[in-house]
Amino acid sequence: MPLIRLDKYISERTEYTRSQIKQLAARGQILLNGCIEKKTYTKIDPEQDVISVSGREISSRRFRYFLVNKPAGYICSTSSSDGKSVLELIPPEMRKKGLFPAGRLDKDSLGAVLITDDGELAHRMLSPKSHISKIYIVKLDRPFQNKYIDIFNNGIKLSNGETCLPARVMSAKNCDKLAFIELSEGKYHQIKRMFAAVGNHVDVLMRISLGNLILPETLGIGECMELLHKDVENLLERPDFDLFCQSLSPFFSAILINK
C-alpha cells in the first residue's frame, strides 16, 4: 500500500477536520508508532503504523461497519431533523465521517440496523436484484393463524394493489400472538400492510436478522458492535429460516411479550 500523509488517513477514518488534526497534533494528543508526531503532512505506511489520538488507536480499515440493536424512537437517516438519528448511537469516539444507515427500519421499530462508510456494499444489499433475506419478529393484536403461511408464501396483495414477493411466515411456539416473518423485499411498512391484509394488526415489530447476520443475544437494545470482515461476509448469505426460528424463538419472544 502507498504511503499517505498523516492528515488524509485520520480524517478518512475519524470526524475530525484537517484543522482539527492539525491542533490536535500541536497540542501532541497525536501518536505515530508510541512517539508524539506533530507535523501532520508526514508520510505514513496504513499497514505497517500504528496511529493514536487523543489515546484513541485509529483503525486501518478504510470502511467500518457497525451493527446497531435500535430502540424505537430512531430514524434511519444521516439527518436529526424528524427525530434523533440511529448514527448517535455509534460512541463518538468510534464515529467517522460519511457513516449512514444501510436500509430502513420504521421509527417505531426495534432491531437490527447496519450502520457503515462502504456505500458498494449498501448497494449490494438493497438491490432488488440480490433480494437480501430478513427476518423479523412481531407482536400482533390478534393470535396467529395458520392460513397466514399460505397466504404469505402465494404473494399477498395488499390493500392499494401491489403484491409482495412470497414471504415465509411461522408462529413461535410459545405465544400465540408471536410470528417470525422472512422478507426479500423492502416496500414502504410492508410487514404491517401484510398483517393488515389478513384481518390483523402489528403492535410491535423487531427485525433480528439481516441475511444470516444474527442480532447477538448479548447486544441491548440502543447498543452497537463493530463487525469484523467474517460478520459482514454473512449480510449476504440466506439464513435457514426453520432452524432460527427453532433455535432462537425463546429469547426473541421474550423480548416481545414484554413490550
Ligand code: URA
Second form
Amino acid sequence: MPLIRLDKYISERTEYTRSQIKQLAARGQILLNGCIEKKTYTKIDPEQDVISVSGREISSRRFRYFLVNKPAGYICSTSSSDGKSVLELIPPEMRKKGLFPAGRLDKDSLGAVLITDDGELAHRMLSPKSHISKIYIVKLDRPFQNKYIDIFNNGIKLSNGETCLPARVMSAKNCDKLAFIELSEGKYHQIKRMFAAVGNHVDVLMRISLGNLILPETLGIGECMELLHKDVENLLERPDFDLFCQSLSPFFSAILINK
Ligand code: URA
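Having displayed the form predicted alone, please output the structure of the form predicted in complex with ligand URA.
Time for the whole complex; same chain goes first.
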C-alpha cells in the first residue's frame, strides 16, 4: 500500500479537520506505533502502522460498523436539527465521514442501532424483501394477554387498515406487563400501533437484537462499540426467538421494570 500523510489518514477516518489534527498532535495526543508523533506530515503505511488518537486506535478497515445502545431522546438521523443525533453517541475520534444509522428507532425508544458507512449492507438489512428479524422488549400499560400470540401471528390489521406480517410475541416470565416481540418489517411506529390495535399501550420500547446480533449486556445505555467481522455477519442471520427470550428475559426485563 502506498504511504500517505498522517493527517490525511486521520481526517479520512475521523471527523477531525486537518487543523484539529495539528492541535491534537501538538498536545501529544497522536501516537504512531505507540510513540508520540507531532509531525502531521509524516508519511505512514496504513497496512503496517498503528495510529491512535486520544487513546483510541484508528482502524484502517474500509467500512466501519458501530452498535449503539440508544437512550431515549436521541433521533436516528444524521442531522441534529430535530434533537440529538445517535451519531453523537460515537466518540469523536472514532467518527468517520459518511456514517449513518441503518434503520430507525423512535425518539423515545431505546436499544440497538447499527451505525455504518456500508450502504450495501444497510440496504440488505432494510430492504423489505430481506425480512431481517429484530427483537424488542416492551413494557405495556396493561397486562399481556395470551390472545395476542395468535392475533399477531396471523398478521394484525392496524387502525388505518394496513396489515402487518406475522409476528411472534411472548410474555416475559417475571412480569405480566413485559413482552418480547419479533418483527421482520419496519412500519412507522409499528409495535406501538400493533399493541394499540389490541387495546393496550406501549409505555417503554427497547430493541434488543438486529438479526442474530444481540445487544451485549456489557453495553450500557448510551454506550457504543465497534463491531467485528463476525458480529456483522450475525446481522443477517435469524435468531431462535424462544431460546433468545428465555435466555435474555431476566437481564432485559430488569432494565425495563425500572423505566
Ligand atoms: N416500533 C415502534 O413502535 N417504535 C420503534 O421505535 C420501533 C418499532
